[in-house]
Structures are given as C-alpha cells and as structure tokens.
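Let's start with one chain on its own, the form predicted on its own, as structure tokens.
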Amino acid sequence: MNSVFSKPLAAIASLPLLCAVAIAASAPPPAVNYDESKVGNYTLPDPLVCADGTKVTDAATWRAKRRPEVLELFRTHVYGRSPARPAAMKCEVTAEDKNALGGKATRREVTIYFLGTKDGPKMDLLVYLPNGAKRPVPAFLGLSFGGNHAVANDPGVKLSSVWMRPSKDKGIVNNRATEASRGTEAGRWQVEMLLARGYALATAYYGDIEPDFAEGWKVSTRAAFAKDGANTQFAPDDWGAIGAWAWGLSRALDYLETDRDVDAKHVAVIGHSRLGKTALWAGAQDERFAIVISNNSGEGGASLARRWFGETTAIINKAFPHWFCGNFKQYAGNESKLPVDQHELIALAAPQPIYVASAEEDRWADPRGEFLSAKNAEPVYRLFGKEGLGVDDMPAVNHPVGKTIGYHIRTGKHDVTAYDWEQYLNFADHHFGHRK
C-alpha cells in the first residue's frame, strides 16, 4: 500500500490523517513493527453506530444508548467489571503539616480503608495544597510508581511499607522502600510547579491497591473483594489490575469530595504509561473527573490496537497477564475481532476535556496511533458542540494542539517531564477558568 503509513516516524508530523480500510493480511506479522510502510490497513469501529445499526446523531442518544453500549464492551472485552464504592469505606486524616515544602504547601496524609476496617485493604493518599491560594482549589489526581514518599523531596511523608519493584538506583531493596527512595519521582510530578499555579496534587501508590506482578492480586484489593479470596477463579470479564487501579482513583476522588480545601468539581485525573491506561479507564467509568490526561499510555491506553506499530495486544497480554480481563487475551494477534478500539475509550470521556500526550522517542507506545485515536474520538465530541484537536495532521514535536481534546508529541523518551506538566496546567487553566 502506498500511503502515509509508509513514512518514517520523524516525518509523520506533516502528513494528513488517513481513514483506513480493511484488507486481510496475507501472512501473520512479526511480533514488533517500527516500519510505517508495514502497518497495513484496518477498519476502526464507528463509535456512533449502535448495536442495532442505528446512527447516533445527537448527544442525548449517545448518553442514553450508545455510550452505555461502548462502556459495556470495554468492561466485557478489555478491562473487566469493577465493584461499586463499598458502603463501609472510611477515610482518616493521619497527618497534616501546614508548613510543608518550605511553607509553600499544606501536606495532608489520608488513609482510605476500603472495607472500613484497619486490617482490610487500604490506600494512603498524599495531598499537597498550595498555601496562599484561595480555597477550595482545583486538583490533579494520579497514581505513582514509587510511592507517596517518592513524589517530592519531602522528609515528612510517611515511607511506604508495601511491595515495590526492585530498583537499587531508586532506593528499593528487597522489594521495600528505603530512605534513599525519597524524591526519586519528583521530576515526574513537578509538585512545586503545580503549587505555584494554584493547584493541589493528590497521589497514591498504585501498589497499595494491587502489587504489579501476575500473582499480586492474591494480596490485593481484588482478593479482598473476591468470593473465595486468594483462591478465587476470576470470570472472563472480572476486573484486572488496571480495573483495580482505576477503581482506587475513584475512591481517592470520594475522599476529595469531602475535603473542603479541594474543589472536587475540578479534579483532573492523570497517569503515565500503564497508569495512563488506568487514568483513561477511570475517566471513562467515572464522569466526576473533570479532565482526563493520558501521558505516553500506548497499547491498551490511547494508541489504536488495530494499528500494528510498537507494542501489540499479543505482547502486552503475555508480558502483563494480570492487567486486563480474561476475555482480552482472545484478541492477542486478533485485534480486528475486538469489538472496540481505543478511540472509543477516549470518546467515553465526552464531553469532558481530555488530553493525550506522546514522546518522539517512545515508539513502543506508537505516538501516531495515540494521535489517530484522539482524532477519531472527535465525532462524539461534536455531538456536544465541542471542538476536538482542531487539526487534521499530526502536529510537529513540541507544538500542542487541541480544544476539548488536547494533544502533543514532545522531544524525548518515555517519561513525564516539566514540559508535559506545563501543557496540562495550561489545558486545565483554560477549561477550569482557573487563575491563581
């Protein structure tokens, strides 16, 4: 095929959007592809065509009919089903310092007991509030890879005591955090930048909800909710780890709704990499999130599953069998049979603003696939009278685009940088009408 897919990644910024058509492959593709000329053709499911074949032409029909259908498809085939908020859940403020980070912030530490008991599953939430800003303040909420103590160079934060992935250079020894791990993710969170702009930051460690390895669920929230605990056999559409992590984000928002210093109507949910997938799924299920932000979320997140570039469904299911529901495994190497694709996940956030970000060197996450996913979500946003990306072509690096759907691809690798945060804060300022 002679198309935009034949161009190298460096040239994609100047190329027009292609509406792909279905052509059967003549032979099984190799596991990983970084050659645009070999991407091939595919057909994306139409988010506006209902199961009975009728076309959605207005926002009311989307909300009442089509959106529930699409959400159900993702629950059944990709992320699984999550439980509701437990009636017995309790939140306890365990520590507070009104002069944290040299007086710039009030630091609040909160423990959320999911089942209301201290010997049951729980999550520690860290909240930084900007001192000097008029309260309540808007907030960003996300899960971290390194624990609350790693988010900022703040010796006052309780050191996480649960499982962590080994990393001597980040101060993790024998799967446990040490003092050397403090502040090791500070570059990814830019706490002082957020505070200076008048935003709160709320974070929790994803391992509090479920340790990130195949058998981690046995000592996690999923086991606590399972009928037979760690001996349970999950149904094909039961929640996976991403579903559990997303569920935890909603429980954090439950707490923020009770915190008078936080404007819970203006909370942006954010995530990077596997936690970017998590943020997208949280935003799709929980419409209380006012903005949804995906940073380098790739396969199973913002990038199109049907686009054969970088990580694939087969690779992600093999490497991380615990992330998705059991049904998702049947689409490994069989993405054309998947009844949804990731542009519809983005569309589920409508009409709430959503931002998708890529990195030029992060080819594993397929930046063009992330852009195309955001682009193909636009028809749903138009039902609400909302502008999407505002462009047909993928932008050049470091040139953010978009209105209600935002997008940028920046220079650099798979990471969250100060540049990314500057764009997210500008996006939030615009949509929240916020100025410090």
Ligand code: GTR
Given for the second form:
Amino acid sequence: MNSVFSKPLAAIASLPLLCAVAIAASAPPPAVNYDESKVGNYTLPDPLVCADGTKVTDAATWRAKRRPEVLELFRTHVYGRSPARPAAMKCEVTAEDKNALGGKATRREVTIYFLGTKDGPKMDLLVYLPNGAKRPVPAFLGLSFGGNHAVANDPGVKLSSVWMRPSKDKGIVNNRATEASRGTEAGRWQVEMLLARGYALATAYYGDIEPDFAEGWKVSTRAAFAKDGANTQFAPDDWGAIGAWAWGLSRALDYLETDRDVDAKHVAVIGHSRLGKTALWAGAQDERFAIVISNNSGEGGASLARRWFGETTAIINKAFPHWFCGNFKQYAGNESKLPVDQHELIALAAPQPIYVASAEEDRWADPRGEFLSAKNAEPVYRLFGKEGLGVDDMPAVNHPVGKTIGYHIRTGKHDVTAYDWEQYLNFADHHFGHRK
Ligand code: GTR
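Please could you give me the other form, the form predicted in complex with the ligand, since above is the form predicted on its own?
Next comes the full complex, and the chain you just saw is listed first.
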C-alpha cells in the first residue's frame, strides 16, 4: 500500500552527486530527526493483503485468515511468543478494606501465583472498587512504573519490596521502595476521578513480572518459564520483556474474570510509554480486552517504525535490548524490511475500540507517527462496519477526535495527565454505554 502520507525526498534527490558524497563522508545524517520535511518516503505494508497475495474484503476472512497471520508476524519479528496461561495458576485475595480512600473505595489486594507455587513468579494486583456504584463495575487495568503503593495516597496499600529503578525524589533507595514513594504516581492514575465516574482500577507493578533492565529476565517470569532458567539462550522469537509484561496483563484479566464485583467484559487495558507498547501488545493478543488505550507509547508502540522521526528502531534496540524479541534487532536501521508496521498492531485490536494519545512536547514518541498509525488501521475497522477516527487530518492540540479509534494530542510533555484520563473515561462511557 502506498501511504497517502508519504513525503517526497525532493531535497536530497536534487543534490549534485559529488556534493552528496562529500556530505555523507564528513557528516553522517543525525540519528534522530525532528524535521518533518526529512521524514522521507515509506511504504506501509497493507494489513488487508494476505501472505498468498489475496485481499481481505470481509470481517470473517480477516478473523479467520489474515488476523492470525498479522499476529504471527508480530510474534516472530517484534515482541516474541508468549506461553499460554499456566493451568496451575492461583489467585489469592490477601487483604480487603471496604473503607479505603476516605470511604470512596473498596480496596482489594490479590496475589497471582503464575505457576501456582508461592516461591514461583508472582504479581500483586491492587483493585479499587467504587463504593456506592452498582456492581459489577467496568474497570481500567494497567501496569505501573512505581508499584501499587505509588498509584494513590493510600497508607493501606502493601509497599512493594521488589526491585525498582533508583529515584531519590520518588523515594526509591537502594533499588527498594520506601514510605516516601507512596502516592508518587497519583497524578498519573487519577484514582479518585475513576471512582467518581463509576469505574474500578486494577493495577500491578511491571517489575513484579520482570525488572526493567537487560538482565532482569534472569530473576523474572521469563526465567521461571524457560527450560534452563537463568542460563537460557532465548530463541530469536521468544518473548521479550514487553511480551512478559503484556502476558501479565492477561493474567490480571484472568483474575478479574473471577471477581464478582468487576464486569470483566468491560475492562479497558491502558499503559503509558513502554507500558503503552505493552498495553497495545496485550490488546492485540487478548481479545477479551474491551478497549485498548495507548498513552504516549511511541516507537515500538503506536508510532510508525518506518517514519524517521524521534526515536528509531536502532535506538530502541540499543537502549532496551530486552524489550523485544531477538529477531527485532535485524530491523535496526532497516525498517523497510520489517514485514509489519505499527498500524497493524492497532488493527489487531479491531473491532474493539482503541484510543491513541500523544503529547505535543513528546516529539521523541513521534505524535504524527502515532496519529498515522491509527489512521492506517482504519481499513480493518471498516471491515467491521466501524468508522475509525472519523477525520483525515491530525487534529489540533486538545481537540480529541474519533469514533471506534480515538485520538488526541494534548499540550505538554510525555506523561499521563488528568486531561488524558478525562478523554479515556468519556471514550469508555460512550463504548460501554456506561453512566454512573
Ligand atoms: C524512553 C524510550 C521510549 C519510552 C520511554 C518510557 O526512554 O526511549 O521508547 O518507552 O522511555 O517508557 O518512559
């Protein structure tokens, strides 16, 4: 498919040859481009063209034939292959307070033992349920960077005891959370806003599943599942950390399906940044997620890999070698060879509603590339009779758009803000037919 958004490389084509050689020798192109006129030409893979060259024209063929092909391409080349839910998995409610957050919420803490054993890999899930709401309630589910105790100013939440990235101003000392880290992510989670609108929040710390550094997998779920544990040599299509985190989100949903206070048919999966990439991959694989939300997910998330703007495949593979599968490394600086692009990750959520959000100052994540991904997913939504974005051009800042695919770019930096949450809640209200 020829992207209608491609830009000609007119400037470079018109340079005299000698001059171009001289430039190439003395000044290699900068690794990071922030100039829209230099993005260059690219051709996006057509989500509707099957491996055998036939074109999908109906939803049934997408589901039965093309969707599994696209999913398989993402597994093989980008995020790797994840295991199924272990039959032995066990969930245990460890604490409950019906009078949390000044009486606004019921707080439930649950430990999920992935292999059913207490000494095996596990994840602590925190659930806030709105008191006074008609239950079961719809929910948002997402992983945090700071631990369950960081998502609200709530002294009752168990303090995480596992590895965390050092951060003095967030109360992390010697890679461990202290009391000072309680509530440090409250602005990003807006728990009281969610509760007031009649939603539950379910959240877990991503480091429970895998600590976020190159060798973190050795003490994580991935090692516990591998034949040779920490000595494992991963196959090039084995899951990376994003695969593991996304898998953890599905395991959290497994628990939510058993919680009688949660309407598990109406769970929106949400994530910011690397955890936005994670939410997208979780939503692509697990069709139980009723809405998928990507907040500033950028490279390897919502933004198109083929656009040379902000972070690139080469940069992300170098900085975060553990996030993706081994095969993904070969596409560093070689994006045109990647058999998929990220609009197809968005398309994998179809027909479920999906929301992509950017921030004006988050140029590293390539806001336009995030919008174009959403735009180029529309043909798949149309197979289901769904409209997609409902606009052709990127909207102005702070002007949310969208039908089944939502999009906004807000003022400000790489972050999750109250403004973002207001849009997600409006989107969820609309698609869930939910009124408090
Ligand atoms: C950056 C990374 C981005 C984004 C971000 C985050 O350093 O380059 O892809 O994931 O981290 O997760 O905060």
